[in-house]
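One chain comes next, on its own, written out as structure tokens in the form predicted alone.
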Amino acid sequence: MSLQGAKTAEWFDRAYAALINGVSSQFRYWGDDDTIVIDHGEAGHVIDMDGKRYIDYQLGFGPIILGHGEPSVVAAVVDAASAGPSFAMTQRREIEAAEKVREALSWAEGMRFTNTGTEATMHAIRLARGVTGRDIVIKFEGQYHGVHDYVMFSTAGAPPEGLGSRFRPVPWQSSSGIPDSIRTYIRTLPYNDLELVQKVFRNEGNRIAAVIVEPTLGNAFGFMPVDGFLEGLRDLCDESGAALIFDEVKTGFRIATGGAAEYFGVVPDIGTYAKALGNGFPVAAIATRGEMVEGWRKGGIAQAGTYSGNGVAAAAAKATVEQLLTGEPLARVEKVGRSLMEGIDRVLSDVSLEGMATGHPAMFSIYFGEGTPKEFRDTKGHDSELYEDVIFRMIGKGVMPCPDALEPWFVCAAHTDEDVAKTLEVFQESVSEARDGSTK
């Protein structure tokens, strides 16, 4: 049974004729019968071309933190657009936004804006290499840092069984079109295994430019770091002279206003931010401290972008961060997310289904399997077929998480207690139907 109503199907046909597979990002394509076309969003909901309303837990893959169409952000963007969004020079709104970001990220000594998370991590890695004079970067299995060549290895799309021995992992290339030589500059390791990271540093510490890490496993069930893992990475980087890069494209301004440095108490040398920074508008930032600030200040390490710090993006960032600094939006996100996670665990217990909600209340996933997973290789025990069946049933009933369990459920400040109640009711119905094999 198709998720598309008559009008949505007509619009998808138009999309398919104009765009490859009807989408501008491959993750939006769910097949010809189930790819939905959205008309607009309202608070914590989206509405398709047939007028069907869904409780939205995709939230644009994470950017929406205050709610769709949040009035203060919209007003700021309209004002900025009318003043002209792009100039060949620094502009007032860019400065105002940077001041707000620096207020939230109290550890940062310098920053620059860019446009996307991919750009932010690309520039962060180049900056680390330029400052350290080294080439090798360590990343962790199941983590996604954008679509530039240097990080497209062992991402969440990799088969866990294809990663080799955990003691000598094989970087799994996530796309064609990447030169073979790029592989020599990357070391991939299991997340949450500090001993293996220590081993690589003992062998190659003087060649390692940076460790790049999502503080939580944002593209693999939202797994949280075990005690001492992030602290251990910080110590290793300090001892060897490598840079610690926190990729906070997902966690930044979401798990805490000050991101992972505030939440976990571990400070990176470089932090990358996007998504929730602009409540849905395309804006990203790179924050730095210490010698990383000097790397750009003194010149010679390229960083540029025609649209970086444009007025519309800057206005959205300033308005969003201003609200987050009050503490109220993230308190609401925490309450709603925790209620959902606890309710999901109760449902799984009630129906005697092995599994659990994993991650942080602001961005969590559901693991269908035994045990307590803590890294990407553990996900081979997840029942992905059952999960996808459950989620597509939920979408048909008006509740929309991502059908891929690796991608978190995102919560925004506009989600209500009524949304939570309906979501848990629909989740229980859908789990029971899927296990019974009922027709969708």
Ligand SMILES: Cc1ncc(COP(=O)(O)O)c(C=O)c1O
Given for the second form:
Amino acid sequence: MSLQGAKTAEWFDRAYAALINGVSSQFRYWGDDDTIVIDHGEAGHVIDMDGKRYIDYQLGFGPIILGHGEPSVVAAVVDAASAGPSFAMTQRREIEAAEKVREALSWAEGMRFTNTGTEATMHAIRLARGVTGRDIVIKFEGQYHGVHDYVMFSTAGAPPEGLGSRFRPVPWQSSSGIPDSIRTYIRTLPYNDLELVQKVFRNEGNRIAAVIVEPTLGNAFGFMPVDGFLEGLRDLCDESGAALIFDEVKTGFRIATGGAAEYFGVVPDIGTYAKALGNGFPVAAIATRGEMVEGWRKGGIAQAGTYSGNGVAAAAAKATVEQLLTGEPLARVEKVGRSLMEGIDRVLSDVSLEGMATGHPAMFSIYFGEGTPKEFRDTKGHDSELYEDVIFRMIGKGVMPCPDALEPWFVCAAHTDEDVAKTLEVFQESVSEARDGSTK
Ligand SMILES: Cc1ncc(COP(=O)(O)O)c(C=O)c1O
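Given the form predicted alone, state the structure of the form predicted in complex with the named molecule.
Up next: the whole complex, starting with the chain shown before.
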């Protein structure tokens, strides 16, 4: 059974003729019969071309934190658009937005805007290399930092057998088209295993420019860091002079207003932000401190972008962060997410299915398997076929998480108690049907 109604199918045909595979980002393609075309969003819902309404837990892959079309953000953006978005000079809205971001990220001593998370991590790595004069970057398996060549290794699409032994991990190239020599600059390690990171630092600490880490494993089941992991990374970087980069593109302005740095109380040298920073409008930021600020101030480490800090993006960021700073939206997100996670665990126990909700309430996943996984290699036992079956049934019934369990369910402040109740009812039905193998 296709997820597309008649009008959505017609629009997908048009999309297919106009865009390669009908999409502008490969993660949106779910196959010719199941790729949905959206007309618009409203609060915690999206509506497709047939007028079918879904409770939305994809939320644009995470940016929507206040709700689709949140009025104060829309008003700020309309105002900024009519003032003209781009100038070849710093503009008022950009300064106002930066001040709000700095208020939220109290550890930061300087920042610049970019447009996407990919751009932010690319610049963060260049800044770390420029300041330290070193080349090697450590990243963790299952983590995603955007699509630039330096980080497209051992992301969550990697087959476990491609990662090598955990004691001598092999960087698995996540895309064709990356020059082979780039591999020599990356070390990929299992997340949450500090001993292995210590070993790499012992062997080649004086060549390591940076450790880049998603503080929670936000692109693979959302696993949380074990006690001491982030603190241990901080110590290793301090001892060796490497930069600690927190890639907070998913966690920033979501698990706390000040992101993971605030939530876990560990301060990075560089933090990268996007997604929830602009409630859906394309805006990203790099925040930093100490000698990294000086690195950019002095010049010589290139950072540029025609659209960086544009008025529309800045207005969206200012309006979003202003609301987040009240504390109310994220308190709501946490409450909704917690109810969903607890409800999901209850359902799994009721239907006697091994599994659990994993991660932080603002961005959690569901693991269908035994044990308590804490890193990407532990997820081999996850039953992805069953998970996909459950989620496609849920989408058919009007509740839309991402069908790939690696990608978290995102929660926004506009999700209602009714949304939670309906979601859990639909989850219960869908899990039971999938387990019994009933036809869709
Ligand atoms: C942790 C993380 N970093 C970077 C990126 C790349 O951001 P963008 O898609 O805005 O380029 C993503 C995207 O999902 C991400 O999850």
